[in-house]
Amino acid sequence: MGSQRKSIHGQWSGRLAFILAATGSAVGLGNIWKFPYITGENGGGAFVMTYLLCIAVIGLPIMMAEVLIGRRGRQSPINTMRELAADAGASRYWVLLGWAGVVAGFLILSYYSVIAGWALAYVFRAAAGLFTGLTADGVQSIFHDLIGEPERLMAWHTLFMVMTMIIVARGVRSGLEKAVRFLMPALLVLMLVLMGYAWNSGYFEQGVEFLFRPDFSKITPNAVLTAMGHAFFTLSLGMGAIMVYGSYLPDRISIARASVAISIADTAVALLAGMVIFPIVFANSLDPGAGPGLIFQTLPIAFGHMPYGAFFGMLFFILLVFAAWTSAISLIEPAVAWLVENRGHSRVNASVVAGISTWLFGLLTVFSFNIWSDFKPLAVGKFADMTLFDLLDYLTANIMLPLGGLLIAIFAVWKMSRASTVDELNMGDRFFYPLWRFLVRYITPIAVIIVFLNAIGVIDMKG
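Single chain structure for the sequence just listed, the form predicted alone:
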């Protein structure tokens, strides 16, 4: 089974290592920061049910397609797409899909590192008890002081990028695999400790009911589109990370079973985050629909007024850092792999080059929150009020990733031979493979196109 190509970067030691690594890539700020607040904004349980359906119909099929492409090519996304396009007799321009994934990962990490730096800073602020007894204005003042000082923000951004470079420089087994074997269980332990605290908050039942009891009257077309979009983005699809991780997957490992396990683990972390956050929110009479500020400006109020709040606040932000760290190492890996393959760099040199380049580009985001906060480069239409950070986020989340996922689906079932995909997936040819092929060929692309058109404003379903 599988192609005869071998990765020069090494392989995962087994199925568990791949599942931990890919789950680490998928589990990030989106699970612990974004999922709870969009769930709160969209009515709770009904949104969660819709999201779970979207994971099964959109996220999982594209993940399987991206992993099989990665394993078939056994190289960086750029070289993989060049080789597989040649194998399929397809246009050489399919290599641009590989480039788009590497560039998307680079751009996302450039601002992701800055946001992860906030979490690092909050670990120490929570541990020092700075949130104790603070009002909403006090917590907001701490947040604005942090992002308003470029030197301080740059220092946290630098620390996080150095942490990421150190792991990636050590290679697949000694770096990536060892890191996720520690970080993912540690993340789960922290999550369970915090859930134990939420259990004793007196509002655990209310939080679980909000999360799992559906009220479908609260579902709007826009909520469905939000669920579709998040199901796609939460699995790190379309940014080269899953493709390059797939290139390190041994032939004997089932792509379908591993992808299902990753999707379940990623979703479980998001739901656990909800079961940690919403009881704390309700126990402190906060608004579950507080939006993006739920983590950095709302929860600190709760930690500041609860028993042992400094300790549990510190644990929560350590959890956030770990989640961001496992995602960051996957975002930089495609660029590092390409530098090793095409420019003759050692693993260490490639990590330094990619890391410093990402760090430098991240300064655009750092300055977007302070000295360049009034700089709005595109003074037209919906972009008129967007800073450089806003534009980067919009470009990657709303344009590059949906298009990347769409093209991955098209290439896997319209360009690659059926024999190649049957060979890699090894699912049998009676039910599961035809079902996957039907979803990726027709249903998933239509769903991604709708999400993409809504995101860029071609269609409007906010009713």
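None of the values given here were measured: they were computed from a predicted structure. Superpose the two forms; the largest set of C-alphas matching within 1.5 Å is the rigid core. Positions refer to the first chain, counted from 1. First, how it differs from the form predicted together with ligand TRP.
Here H305 counts as shifted, since its C-alpha moves by at least 2 Å between the two forms after the core is aligned. With a cut-off of 2 Å and the rigid core superposed, G98 has a Cα displacement that falls short of the cut-off between the two forms.
F216 is among the residues whose C-alpha shifts by 2 Å or more between the two forms once the rigid core is aligned.
Switch from the form predicted alone to the form predicted together with ligand TRP and print that structure.
No partners, no molecules, just the chain.
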């Protein structure tokens, strides 16, 4: 079985290694930083239900498609798409999908690194005991001091990009496997400690209700698009990250089982984060729709009031940085793999080239929070209030990833031969394979297209 191709970048040591690495990619700022703040901005329960539905019906089947394409091709997404398109007798323009992924990864990492920089800064603020006894006001002023100064943000952004370049230069396998194996469980334990605090805040019920009680009158077409976009973002889908990790996956391993495990772990971390943050939000009369600063304005209150808060706070932000780190690596890996395969770069060279360009582009995000905070380049409709950071986030998460995922799905079931997908997925011809094929062939593409059209305003599902 298998395509007989081998990856020149090496392979994972086994099933657990792949699951850990892919979970490391999936679990990141998306779960702990982004999920709570977009849930807050979009009114809670109904948004969360939509997101969960998108994970199950769109995310999971597309993850399987992306991993199987990666393992079939065993190269960077660009070369994989070129070869598989040739194998399938499909248009050679499918290679553009690989390119679009490299661009999306570049754009996402450019702002991801800036936010990861905030987390880095907070490691030291927590360790220094700066949060002890602080009220909501004090915590907010610490946050605004940080993002208001471009030099500081730039310094933390630089540090995070350097950390990422170092790991990527050494190769995805060495280090990463070991780190994730230990860090993921640690992150989970710490989240449970925080949940203990939220539990005792007196507002746990209210927080959980906000998170899980759907009020569908609050949901807008744009919220549905955001929920779907986030399903792609949080599972690292639609740009080739999971494809490239799939290309290092040994032949005998079940793609379906691994994908289910990754999706469940990822969703669990996001929901846990929500259950920690919202009780704190309500206990302190904060605004759930505060935006990208939400976790940085809520969690420090908890750390400031719990026993050993400085220690737990430091540990939490260290783990958050690690979670972001293991995600950042996967955002840049498609570009690096391509530079190594096609441009003859060494891994070190490729990492430096890709890292420095991403860093430079990240300055747009750095300035979005201070000197350019009033610069709203698109003066039309819902874009009128968006800074460069907001626009980058919208373009990548809400447009590029769903579109990339849609094309990945179409390629896997409409272009590749049935025999090759049966062979890669290897889940019997009885029930699960036909179910997957049906979902990816019809349900997923139709769902993505409907959400798009609805958000553009071409159709009106509520009208």
